[in-house]
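Heads up, the chain below is alone and in the form predicted alone; it's given as structure tokens.
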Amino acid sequence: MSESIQLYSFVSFDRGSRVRWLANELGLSIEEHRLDARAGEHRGAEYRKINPTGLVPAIVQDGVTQFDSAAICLHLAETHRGAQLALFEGEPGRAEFLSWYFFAASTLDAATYPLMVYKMFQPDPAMLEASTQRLMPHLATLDRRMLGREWVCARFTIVDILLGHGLELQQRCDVNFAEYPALAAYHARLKARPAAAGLFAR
């Protein structure tokens, strides 16, 4: 398998950064395309024969096209076992880490998308205060697994580049994670990470 990736996005911050973030943590390098959202481009034939639904962020590898960054990264963390991004079948922590990792995917960041549309692309400060409130029972949860943890799960995984990207953009409206100090500290951690150098950049 090739240890390059074409990735196509919109800007340095969307869902594609959770796979640049990955590729940085395999040792991958990546060869960026990015679709103009204004002219449509995402919407044209040529792009919708890479990614059918139109959205961002999908890639290209051996010829091979794969769409959602949730997919993508678990599907490049299968494919690179030694690095240990997962938890694989058989091993202890499987389930736990598939509950965590769907809960990031798809939970928090259907929770999550709200605030991006009411603090970024439709202003509305009601709007975006009762979506934060909405937000908020499932950043207590998170508060409370960090308690006297480093990761999510047993080692860093691809859970916690879904949730580090969440978070990120969280933070990004306006959310204060002041009232959760273990998820403050988790999130310091991520943003840490070599791997993440420079993908978080306003």
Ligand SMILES: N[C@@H](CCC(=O)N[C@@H](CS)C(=O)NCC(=O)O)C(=O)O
The other form holds:
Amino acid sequence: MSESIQLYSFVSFDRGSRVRWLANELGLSIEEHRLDARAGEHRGAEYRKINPTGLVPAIVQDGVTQFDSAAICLHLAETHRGAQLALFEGEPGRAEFLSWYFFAASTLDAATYPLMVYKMFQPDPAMLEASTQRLMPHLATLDRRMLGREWVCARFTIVDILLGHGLELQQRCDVNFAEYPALAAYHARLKARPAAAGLFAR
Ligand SMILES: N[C@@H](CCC(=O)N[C@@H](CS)C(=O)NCC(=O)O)C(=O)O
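In place of the form predicted alone, the structure of the form predicted together with this ligand is requested.
Below, the chain from earlier opens the complete complex, with every other chain and molecule after it.
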């Protein structure tokens, strides 16, 4: 049997929450290691032995160390294949799954990060508004995708977990989904999953 996942993060809503959400979906246990971001603990030599990039999240499990939330989620989904939380090699829809996964991990993530900066870390309403305007075409894309669909791919997958986290952050940064009803309904479905309950409140 595998040991608990040792998870290194700062707070409940950083990218570590993607790993927490997936662990809940998979019924895996987590031991939390909260780093002190203000003290720069993540940049120290000790933590860099776990994550050479000096960022969170990172995990250690059964002697294996891994960093980058999207890589961790893909690896966990692949090593718990029975839970069917990815579309796997050889399955129809695999190519499309990868496209949406990278959209969530790169395109949407990169467009969401400036909102966090200008809302929380260096508050600047004008820059927040400009960043929100740059995000909107991506939300329109996702809204079109979600018309008549429950999840982004043929079943609930780690794509939805990454997107659910992104939508949660955007809402914290005052993004209004009213123009995008299919997206708003998708966000509500994501938040209603038992594995997501209380996830961002801790
Ligand atoms: N692509 C990486 C991004 C990691 C990342 O930027 N993490 C943020 C917190 S969510 C961080 O560690 N920031 C600290 C810093 O920039 O010093 C992932 O998904 O894990």
